[in-house]
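Shown here is one chain on its own, the form predicted on its own, set out as structure tokens.
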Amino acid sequence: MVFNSLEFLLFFPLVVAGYYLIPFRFRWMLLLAASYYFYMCWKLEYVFLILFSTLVDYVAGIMIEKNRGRRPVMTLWLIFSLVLNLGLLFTFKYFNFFNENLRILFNAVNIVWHVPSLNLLLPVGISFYTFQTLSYTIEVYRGNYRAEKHPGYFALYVSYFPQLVAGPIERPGNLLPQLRQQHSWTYDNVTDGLKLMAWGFFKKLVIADRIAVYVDPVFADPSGYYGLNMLIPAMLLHIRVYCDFSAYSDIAIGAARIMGVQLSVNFDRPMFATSFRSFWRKWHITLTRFVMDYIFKPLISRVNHWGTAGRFFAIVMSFSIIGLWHGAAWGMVLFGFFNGLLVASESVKWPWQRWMDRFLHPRIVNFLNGVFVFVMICTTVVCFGAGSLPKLSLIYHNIFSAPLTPLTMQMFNGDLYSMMVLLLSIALVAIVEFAQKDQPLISGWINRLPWYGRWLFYLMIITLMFNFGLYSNKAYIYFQF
């Protein structure tokens, strides 16, 4: 069940319904029983996956904390997370990677690899509820978190529909003592949900989807496309990956605020960013975290003593491992190892950079920064696009090797009407987020407009979903990670 879809638009209503007409002490049977139905929609049989991911971590949370200070046994327990875990996700998601790779390897010298590959379909979602899981374990194990006895709350913090399939990725401390909470039906908690579900319809229905119309046809056989002919659909791509995440963000957190609970924020408007590091602070916000926290500070403590090579090796990596994790490709380990590269390069004060800073108004070297970082970003992701290394190398080679070739604007198919639409609509999400400033959610931007303001600003998103909206049940492009 996508968010997009007849089927999910009443199936909300009903649990919201039931969420708040039922006892207290039922409603976590009801979110639990909607969640796993939500899930089971995709694929019956794989939400035995999550139940082996949520048995696992639930027995290794409570022998971890029952052997508090007999740390090498709280460590096998961990340890016996992290496997079980990670194997899981390796061999549904990485395996086939790994064994085709091992296959050319040992081809070349000679040698044949007899390892015959995985028939599996990718369980949706699990690269994110495995490291929702992982992060409690390894909260339990730090002592920042006691470990949850009950059952039930503990599968409803694995499996929560809102955020099951595509995040936010939370911690136990956020997510799991609202879920404990008495939540009661009130006015700002409902209207401020919804303002961010429509928003989020919005990026998806009218921007992302018709952005997908446009360039996927370019990335399917880029061979005939060079220079801003190409480089204008890379530009495109990273929006709609943009407005296609974060709308999910967006109708995730606007549906658990329905219910009372908050959700951590996970978009903060990185296409404004000015640094690299700022972007990935702004983007994708509680995956940075996660391997910030459990993969580069671990990392950066062994090999600091190396000096600025170490951190530069941690930073590189631990982008790497970003990659990765969005797929099994190398293209994605190219986008995770350049963004590395982006980042750790911060670290040097360039000369040019020494120049703008004497001689410019610190606003034009903000403007001039945030567009370098947009169009290096646009670079990066058109490893989403390619995909394999051949397309990915056609396609950087179209893009810079006929610069001059002139605007033709093929991929829109002469229809001009659209584009403008589109056009116009990313105008729209770029001037409403330039305007939230200091508010990363939508709803608190709007609730301090008059209240003509906010009207007129309701009946013009409503009109474009409506009219230029495109209903086809298109997944969402984080559901294949």
Contents of the next structure:
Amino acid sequence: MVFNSLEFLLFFPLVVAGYYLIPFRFRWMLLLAASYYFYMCWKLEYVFLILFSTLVDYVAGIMIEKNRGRRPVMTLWLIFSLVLNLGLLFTFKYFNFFNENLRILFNAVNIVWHVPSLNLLLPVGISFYTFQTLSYTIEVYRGNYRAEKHPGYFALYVSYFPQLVAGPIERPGNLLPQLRQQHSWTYDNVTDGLKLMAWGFFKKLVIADRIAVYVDPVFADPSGYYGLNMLIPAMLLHIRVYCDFSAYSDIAIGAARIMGVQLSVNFDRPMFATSFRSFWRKWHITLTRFVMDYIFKPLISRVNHWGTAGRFFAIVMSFSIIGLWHGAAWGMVLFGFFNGLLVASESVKWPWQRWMDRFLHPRIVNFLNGVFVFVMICTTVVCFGAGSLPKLSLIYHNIFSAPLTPLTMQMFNGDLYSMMVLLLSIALVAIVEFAQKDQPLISGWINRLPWYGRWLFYLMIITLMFNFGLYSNKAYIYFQF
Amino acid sequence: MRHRELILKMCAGLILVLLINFGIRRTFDPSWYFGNETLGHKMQLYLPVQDSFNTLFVGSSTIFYNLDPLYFDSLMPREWNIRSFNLGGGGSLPPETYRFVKELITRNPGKVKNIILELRDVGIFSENHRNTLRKRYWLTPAWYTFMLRAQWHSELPADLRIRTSLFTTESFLERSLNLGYFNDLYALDPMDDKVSGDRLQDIVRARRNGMLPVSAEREHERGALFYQDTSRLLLIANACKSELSLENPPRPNPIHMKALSGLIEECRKHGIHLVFLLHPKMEKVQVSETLALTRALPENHLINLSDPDSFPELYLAENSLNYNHFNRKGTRVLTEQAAKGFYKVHTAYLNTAVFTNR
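Previous: the form predicted on its own; requested now: the form predicted together with the partner chain:
Up next: the whole complex, starting with the chain shown before.
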């Protein structure tokens, strides 16, 4: 079930109504049943994977708690959880990728590789809930969180439907206590939630899905697109991924907020980042934090004695894992790798940066840095859209081999209407996000507007969403991860 | 206290949005038949020459492909001077066709004297048509209410009626909220792909009377598939036979019946003879509901071809393209039977009209 479907429009109000009408002690049952139903709408069998993950981490959490102080036993249980969860993820998501690459490698040295590929469909959101359950076990292991004894609440933590298939990836310290808490219907929670959902739907239906109509064919066959004519689709792809994914996060956060739960912020206006580091602090925040806390920090503590090289290695390695998390393809790994290089490169102050700092106004420097970061991220997002290495090299070749090719906007095929709608709606998002300033969520910004400003904004967003949205129930791009 | 405030604000917001949407629809108002591409093309052909035609065929693909105006006209008495135009279109079903007839005779009456309108039940909503413009462009609150009431009084299986009610509600919401309205206007939305295409204008223009005959290639391609198993044709015929032999047949759907009577009356006011044509090949599930309507319709407003005993040739596999459509040979047979039926009912109608005028 996708958020932008009639089914969800029926499902969600029913769940919310039931949630507030039934006694508190039954609420977890309702939410758990709703969450499993939500997930089973994709493929019934895959609910068993969630159940398996839940069982493994529930047992592991309790055993780690029971053996607190006996480090080898605790470590064994942590390894048990890591192996089973990552094993599941590996089997469904990465097995064929590694198998295929090993086959190529062995064939190159004339060794026959016999292992057949698996014919498995990637379960929706497996990377998200696997990381969420892992985060629980690790936090319990580290002693930051006590093991959850109630299997129902724990199962709900793993499968909580608003963020089940595309995040935000929650930590037990944030989500579990809130699930246990008795929330009552409050005006502020409900209105804030609705504002977030409306904004999310606007970004998804008007911008992300519309860009997809034009950008997907370009990335499916990039031959014939040169210079700016390839760079513009790359930029649009970046905007599409942002609007699609941040839309999902907004809707998820909004839906949870209506039920009194505050999920973590996942995007904090990344398009206004003026450095690569700040970009990754604003983009998919919960994943970046996960990787920083559980991969980067342990890694850097081991390679710190290498000095700058160790730091560089840890950053690039962590970002490559972020890339691999996005998908089992070399394009994804390169996406992470390039971003790692960009982030690591910021340890050095380049000569032109010193020159800009000396001769230009700080605001101009910030603006130029922002443009640079945006363009560079767009060129890495190309890896994301290309997937395979041959296609990726063709795209880069097309961008850089003929940079002065006149801009024809050929992908729009003369569709002035869509170009105008996109231009205006992207401008609207940019203006609103610029105006948000220190508010990562739009609800905070809206609440500061005078009443007529709020109403004008609601009417504008809703009217634009209804009249210009694409209603083809397109799934969210991050579901594939 | 704040719950009430929230509900009031949401209602006020909804009303404002609906008003804005209404304003947008009025400002960017396309032609009244915009939403059904086939009808759009056909109307472009028809309107400039409408005064040359006095008889219209309206209905789905079974009318579009299988009722030949040229042959039909040739079978009519010369003194009637019948000149017919085929306004049938793939998937054009009631009540869209009822609304089409109503709008046509009030907005562009031309010199129309007769309309032959395909009779169908209103209880089936194909999954293919879900979320398509053609299922919502005509769905005003009045037609929506009609659809829901018709489902309530229908004899069709409950699951079909619930499904149709839900899908119709979805279409009604899509229309009321203007979902993707500008995309429809600028033809961006890929949702309607399944029912568009065909480059009808080019194809139909050649015949100049709205008819798109089944091509030899299509007959060969579709027929080959159909001839592998023609048993369903027998099932359809048997369903009709057993329904016709019932001693206590079901009563017609009163809501649907009222709409049909209203349509007959409205046409009569405009001096038009409206004749309902019951196509011989219905899905088994539709038989009871549709035949019940024929029992209540006035005789001189009905051509009932759905009787395997009276029209056995219409149920022969050799005349069929598939279960619902006829091949070129079958088209001639159907047109011939429709013409005979029309001759009979129109003669009666003219006599009644003369009698009434006296």
